[in-house]
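Take a look at this single chain, the form predicted alone, given in structure tokens.
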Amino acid sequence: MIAAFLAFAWRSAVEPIEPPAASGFDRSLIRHGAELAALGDCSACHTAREGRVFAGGRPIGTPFGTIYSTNITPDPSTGIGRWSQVAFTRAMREGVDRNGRHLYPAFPYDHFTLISDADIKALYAYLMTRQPIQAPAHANELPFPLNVRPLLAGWKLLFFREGRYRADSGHDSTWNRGAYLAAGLAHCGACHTPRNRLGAEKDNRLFGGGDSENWHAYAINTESQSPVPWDASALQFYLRNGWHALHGVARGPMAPVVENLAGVPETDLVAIAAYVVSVMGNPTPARLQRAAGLTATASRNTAGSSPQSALANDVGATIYAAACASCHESGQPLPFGGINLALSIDVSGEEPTNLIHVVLDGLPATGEVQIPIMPGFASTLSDRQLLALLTYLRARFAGKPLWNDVGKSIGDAR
């Protein structure tokens, strides 16, 4: 039995090549590859903090241990400089590296398998024309037996389905382009879909909300709890700018996503937005009516009642009045003022994780991008005070009871 499994799991190495000259790649193909790399958010995972772009070494936390991203520059000894396009395609399509080793699904080949031959060729051209950087791989930190790579063949047998994207004839070309990008290269489901105990996405919960790097990726299907339902134009604006006045600000793992999307064609953002909003479905009349009321309130950027008049939580109300109201009820719209918290998915959503991070760490400025900023209160608020504030915000602005295990979530964020 063991011998049969090892035979099934075995993959041969692909012969190394001499690193190809950058001049041998077509310039238009390289430009297209750059756009694709931005859509795939490749630099976010394959660049360590304070590290060089695409040189790898970024720790990626998983429930099973820490996996370190690899060097995907064309360095011949530590990167992919000796990888042929055949080897690169196999990694993208099958999750197997040039040496025949199975790759951990932290590298989302379960999405990349959908990418077309033409787009893989363009990605290869772009990466092979980057500056070679010598950066040896960092050993993953996984316990036995998870550090035994051949066992990944069993995971693939259970959960991985190789195959290209097939257009849905029931939808137009824009929708299909969006589906191709969201399901494939952009791998939206890798964060926004919940996973089972073995780390595979739950097929029956596509876009039902998931977790990434101790942040929560909210549900973006019919389970969405956004106070104002998303429409395609709002989502397109958010993906381009990283914020929207009726939905808030992209932070956590979503922040580098929108930074990368700044360089992609508008038509691709239109397509992604059209597809994702279609997955969210049509909101009910009652939800639309409530959203209309919230939107009208937001135009004045006030929450209606004063902090002291809200539900009984004097400590939380006092903290809000002292630390939050001056921005969130200033009358200044995003990106210059704070969002009306009745519109915030962080307050009304299914998990408190992101709200806790934002209160503790704030929203720091990001380069020259015009995006909302906010100070953090990690050194100002005790855990008890933060809990009081969260209780107040949840009751007043969402009209919902406090989430479960908020104390644990605060400790995790600390």
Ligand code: HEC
Second form
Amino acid sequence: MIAAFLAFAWRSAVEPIEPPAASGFDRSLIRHGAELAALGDCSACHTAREGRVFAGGRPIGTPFGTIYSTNITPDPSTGIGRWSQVAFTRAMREGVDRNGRHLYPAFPYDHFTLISDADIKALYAYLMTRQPIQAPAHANELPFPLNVRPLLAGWKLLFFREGRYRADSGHDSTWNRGAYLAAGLAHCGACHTPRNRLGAEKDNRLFGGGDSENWHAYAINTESQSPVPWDASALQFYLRNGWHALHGVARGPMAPVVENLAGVPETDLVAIAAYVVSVMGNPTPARLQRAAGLTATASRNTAGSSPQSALANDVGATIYAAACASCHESGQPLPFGGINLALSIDVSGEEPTNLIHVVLDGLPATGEVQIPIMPGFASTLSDRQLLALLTYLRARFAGKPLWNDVGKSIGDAR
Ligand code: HEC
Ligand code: HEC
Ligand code: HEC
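Structure of the form predicted together with the named molecule, please, following the form predicted alone?
Every chain and every other molecule in the complex is listed next, the one we just looked at coming first.
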């Protein structure tokens, strides 16, 4: 039985090659590969904090343990310098490394399997012409038996379908381009689709909201809780700029996604937006009506401020008025002014995780890019005060009851 499984799980090695000369690759193919690598977020996962680009070593937290990304620079000893295009293609599409070892699906090959031959070739040309960097792999931190790679063959048998994207003739070419990118290379579902207990995305819950590195990736299907329903032009703008006046800013693990998308052709963003908005479906008239009201108030950027006296005996309201309103009702334009919190998915969304993160940690300044800045309140607010604030924000700006288990979410974030 075990022998039969191991025989099934066994994959052969692909012969090593002499590292190919960079000059052997076509320039325009390399340029195209750079755009594809941006769409695929390769650098976000394959670069450690303060580390060299693509040299790996970034810890990727999963519910099962920590998996480290590998070095995908063309270094012959520690990277993929001796990988032929055949070996690279197999890794991308089947999750098997050059030596024949199964790879963990923390590497989203369950999405990359959809990528076309032409795009794989361009990605290969791009990676093989990067600066080789010597950086040995970091050992994963997984408990037994999850650290036994052959067992991944069983996971694949249950959950992994190998195969290219097949166009849906019921939709136009823009939609199909968007579906090809969003489901494949851009792997939006890796974060936005909930996973089952064995870490596989649930087939029947596409884009139903998932978790990524202790952030929540909100539902972007018919379950979207966005106060103003997304339309294709707003989504395209958000993916291009990382913020939208009626939706706020992209933070947490969504921030590197949009940073990478900055270098992607506009037509690809148009396509992704068209596809994702179609998955969201048409909003109900009730949602549209509420949104129209919000849009009207938001353009004045006053959340219909209540007089200070009415706030006097509500701790949450007092904290909001003292610590938040000066920025969030200032009327300063986005992305540098704070959004009217009635528009914020963090307040209306299905999980409180991101709201708690933003309030505790703020939005820190970064050296290189101009980004919105908000102070963190971790040392200012006690857990009880934070709870009072969240209760107030949720009731006033979303008109919804407080989330279940908020106390636990606060504890986890602390
Ligand atoms: C969500 C994080 C993530 C993203 C995005 C990602 N990777 Fe990876 N990748 C990983 C992890 C983690 C591994 C190691 C898996 C393991 O050790 O089983 C890996 C492994 C690989 C490997 C196998 C290397 C080896 O030495 O075994 C290749 C090739 C690879 N990735 C290429 C890419 C390319 C190309 C892209 C962009 C199109 C990309 N990856 C995007 C996380 C990611
Ligand atoms: C690495 C994980 C990750 C990937 C990949 C990812 N997202 Fe996100 N996304 C998030 C997180 C986390 C948030 C919440 C960010 C926040 O609170 O600002 C988010 C927020 C969003 C939002 C805003 C939701 C709302 O209602 O306001 C949209 C729209 C979105 N993502 C679309 C996409 C699309 C389209 C893709 C693929 C091109 C994608 N995301 C890929 C993690 C991810
Ligand atoms: C110094 C100004 C400032 C203060 C004070 C401040 N914020 Fe912010 N906040 C911002 C800016 C700027 C942003 C980024 C733009 C945006 O998304 O609203 C932001 C973003 C947010 C977001 C994300 C909104 C979204 O969906 O994009 C939330 C939620 C938030 N702030 C809540 C609060 C709360 C609650 C307080 C009080 C405890 C507070 N802020 C205090 C400036 C401020």
